[in-house]
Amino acid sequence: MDFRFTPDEEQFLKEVQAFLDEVLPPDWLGVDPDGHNEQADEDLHQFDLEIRRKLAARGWLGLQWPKQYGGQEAPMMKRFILEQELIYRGAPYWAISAALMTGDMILQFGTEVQRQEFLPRIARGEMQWCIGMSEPNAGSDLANLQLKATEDGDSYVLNGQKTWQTGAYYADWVILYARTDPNVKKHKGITTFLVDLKSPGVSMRRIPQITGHPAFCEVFYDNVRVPKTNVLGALNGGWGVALFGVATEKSFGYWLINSGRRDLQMLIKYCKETRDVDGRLLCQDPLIRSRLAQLAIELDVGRNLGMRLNWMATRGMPIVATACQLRPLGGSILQRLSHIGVQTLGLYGQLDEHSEWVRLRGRMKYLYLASVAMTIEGGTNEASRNTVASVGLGLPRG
């Protein structure tokens, strides 16, 4: 494996970095650490839309998709470079990522009509998508989902509930998993649908996170009609679609690692500039030095694993097991980083951005709170390890 960029890739990296220098405020840290009110949430959403429009204007959404669907037919490595830099700089990215992930799924499993209808609009930054997987009794055990889709003429009628739908409040459409056949093994009776969230019978309730950000939603489907033409993939073939989507989502671990690299650099800079009560720089404390060095080692390991995952994807190799290695690694590293960050800042680590005594603009407090979910969301660490054991190591199920 050779992780070095080609001259063309290096040039593209510089273009992306220059773009981010232009569109992001000089002191941008990512999500506002204290942005837990409606106005802050709306402002972040509008900034997200602005970034998305500017990316679309450059042709950077769906970079590797065929030109007939609005893409550039660029090498996968360019998309990797773009995503890596967006995440590292803390640019609003989840909504963009969700749209591109669903676009990849439509490209892989969709009919020609579905591809023509949705992919160009995603590439132009005109559509926002989310994923409808988890339910109150079906999280990591996705095959236990209960939301029903009942055939009725030329439509299916949806009834049930989804939860933890990230970004659903601002989404236009959802890729939804529903049970179409309750009489077969549970992973064989699932079908995937493309659902307009403005359809009659759809309602939702926002779920604030511990950080205060209302990123999640409960979404309720009450006799929601979906035309049969909006089935994605084969009838009762939703499990295969889900595996494709989960493999993509598990690479979220690389997102965490890229974000963690930036947070670690902020913490290192703080330790180089800040003195303790005895007048000694924090970076001279042996315990702090050891902790920062260990985090640097772990983040480099994670980054190399992420590069390997991308290298495998560009060559069409199976990535499920590797992605499931990366997912728990990224979440665990970010939890340790946030704990060490709060401990290093001491009582200052508990302050939010609006305190006059705040350090690092409250970033470590925000990261500490956000990290609680990092080994759970997108599938628990335990579920990822089970996949590594069965798919990667060929071990029997326990």
The other form holds:
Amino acid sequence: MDFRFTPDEEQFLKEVQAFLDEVLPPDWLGVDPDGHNEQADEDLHQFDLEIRRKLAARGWLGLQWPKQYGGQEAPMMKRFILEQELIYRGAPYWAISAALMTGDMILQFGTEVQRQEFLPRIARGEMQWCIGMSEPNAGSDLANLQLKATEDGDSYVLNGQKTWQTGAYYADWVILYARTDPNVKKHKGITTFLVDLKSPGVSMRRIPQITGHPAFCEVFYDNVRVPKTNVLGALNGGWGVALFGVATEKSFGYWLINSGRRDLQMLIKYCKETRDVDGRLLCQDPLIRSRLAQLAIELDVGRNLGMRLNWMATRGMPIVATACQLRPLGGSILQRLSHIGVQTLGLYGQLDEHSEWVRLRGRMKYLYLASVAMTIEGGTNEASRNTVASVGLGLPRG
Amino acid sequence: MDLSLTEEQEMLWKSARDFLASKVPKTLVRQMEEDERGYVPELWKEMAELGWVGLPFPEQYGGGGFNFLDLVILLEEMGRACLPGPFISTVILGGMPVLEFGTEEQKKAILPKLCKGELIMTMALTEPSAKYEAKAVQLEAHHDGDDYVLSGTKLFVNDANVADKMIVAGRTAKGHHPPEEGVTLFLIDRTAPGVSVHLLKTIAGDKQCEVTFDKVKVSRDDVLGRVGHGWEIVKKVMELAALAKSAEMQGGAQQVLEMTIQYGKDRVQFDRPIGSFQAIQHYMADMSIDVDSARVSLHKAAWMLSEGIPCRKEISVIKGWLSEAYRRVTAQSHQIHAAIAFTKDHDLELYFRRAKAAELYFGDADFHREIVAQELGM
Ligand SMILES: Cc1cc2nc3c(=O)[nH]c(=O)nc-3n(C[C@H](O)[C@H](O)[C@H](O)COP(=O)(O)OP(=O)(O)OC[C@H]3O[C@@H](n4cnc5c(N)ncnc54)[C@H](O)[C@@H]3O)c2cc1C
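Can you give me the structure for the form predicted in complex with its partner chain, which would complement the form predicted on its own we have just seen?
Okay, now the whole complex, with that chain kicking things off.
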């Protein structure tokens, strides 16, 4: 047993850390506290683009892909190291990760032409992607999706609606799931498409999230034509593609845990520097000590499981059950963390980030709101537990 | 990174599991709860012959030369089997401090016998204040010529009823020192004049004792480590003990999870296995998260220890986590088993009681949270 990175991986980690020291502002608190209007969203997007270009310049997008498609053929562990470090430091990463995930799927299911067309562009940081799965009546029950794709000559014609499309407003392309055969079992009539969002007939409406951040979009497809060459994987094989996608989104629980580590460190630092009315440092308050230490324990335990998950993935072991264990664990820890964070700041915890009295720039208030989604997005806690029970524990289906 | 067990560890794990499954039926576990000694001497001998008792000690003292991670793997299986007896007491509380802090004479006198299964040991640390803290060591040890004379009471001493030798923490200096200074450890035979041992009845039926010292004479040669510096040793040993206990807890939790999954498949209500009810599935998924995440953290701490990497925090992380998780898992399992396990005939109750006792041993979750807080610089 050895929990260490290899010297090569260790070296890479240092490079990534140095990179982030260079590209992130010194007082960077993480992506979002400020993101509660469209201008802030635009600023964030510009910053995201800048980071993406710099990552691409280093050759760090699609690290583990074959060289012929713009990758570096690096070991998977390096991709994980890069990813977890970006997340830990709170670099804008969501859109980048959606692109990389799509790239992984194109590598797995795509035709040679699709690989050549899309992967090098993703690796150069030129393409932003979003994920088109959910619909008003297809959430956890993804197979219930209704957006229709009808064959017409050398194209398919899309009609219908997607919802909760994170980042669609700034995305160039979407990896979209649509119904191609309504006459078979729900999950057997779905096909995956790569769709240019500038196609005629696509329209969207931004939806502000609970934090004020307008990251969601509703996307409408009105007779949108997609060439057949943009079908990803087999016709009516979309369910298999979706399952693979969900499995590559595996690190979401670990994602949460790594971002939580930074938030906890921030909170601990605050408690080491701030005194209560008796002149005592907050970190000397036994209740606060105990709460923060408990969060540290939980994050450590979650992080260890996350390391195991990554290691399993590099060994080609089945990871879905472990990934689904990590999700509820990570999401629930982050919700406790944000709750305790606000509580620790006391009355200050509720302040808007623009108040002159604000503490930690409103990060804890923001996190308290944002963490509501952390047990929902990318599959709810309940959906994850269902998978753990059936795939991991082998329990009979209900 | 390589998070798999070595072939040797796999073998140790499997052979431990098979051996304990055949030699430690639950009838024996229950019998030992009622037994005055609480262990089976013949089985102890066998375990010594298998090399288990001497596992982490160097070969020159008759040990197996294995590392702490190997020991943790063995302890997991002991926890799974609810093995009764003075294993942690002898190996961790007794043998480890002798190995690390004893003189060559002490090591030669004690360790080979211990490894052969001929010497049972323990540490007498806690007192009626029931705290694992330096200031809780009040037992008087004063100088008398070449000897020390010890008087006072130790409480919750594991396996003192069968220990041949115990390491006793006494206070040799009082007054204005910080409490960490002035603690001295003494090697004392249980049969020494003035030592008396009374068994306590506990929730887990393990053997904890009240040990009283009535003017017990100890020679200077039987001081372990340096006079006045015993707390440094205790601190180290408590870390090892917390980790060892965590390993036992992990094995117990693992067994409870497996039993519960099996029950979920077997028990039928409303014409279907209860494991197909989503409420039950989610309980079990949560149990598996508790257990599986703990195991990586346990192995990480044990691996760090084996590699000589400082791991005070990691040990407290796992003991802090398992102190709650093991209890949570057994309680949840009771809910899933319902009435059948609310009986003395069912195995689950053994684990439920042990989980609570184990939580309290070598620092509960509050205790370890405080260590984590310190390690984070708070
Ligand atoms: C921040 C955020 C970002 C998102 N980004 C995207 C995106 O980019 N692209 C995209 O396509 N989608 C996205 N989503 C949507 C997300 O995938 C869905 O919200 C999620 O799958 C749950 O679907 P739902 O919200 O419709 O809830 P529902 O499926 O309606 O669930 C409602 C409740 O019922 C429970 N439930 C449902 N089915 C079961 C079951 N079988 N067993 C037990 N309980 C069940 C759920 O756990 C939940 O508690 C995002 C969501 C959020 C919150």
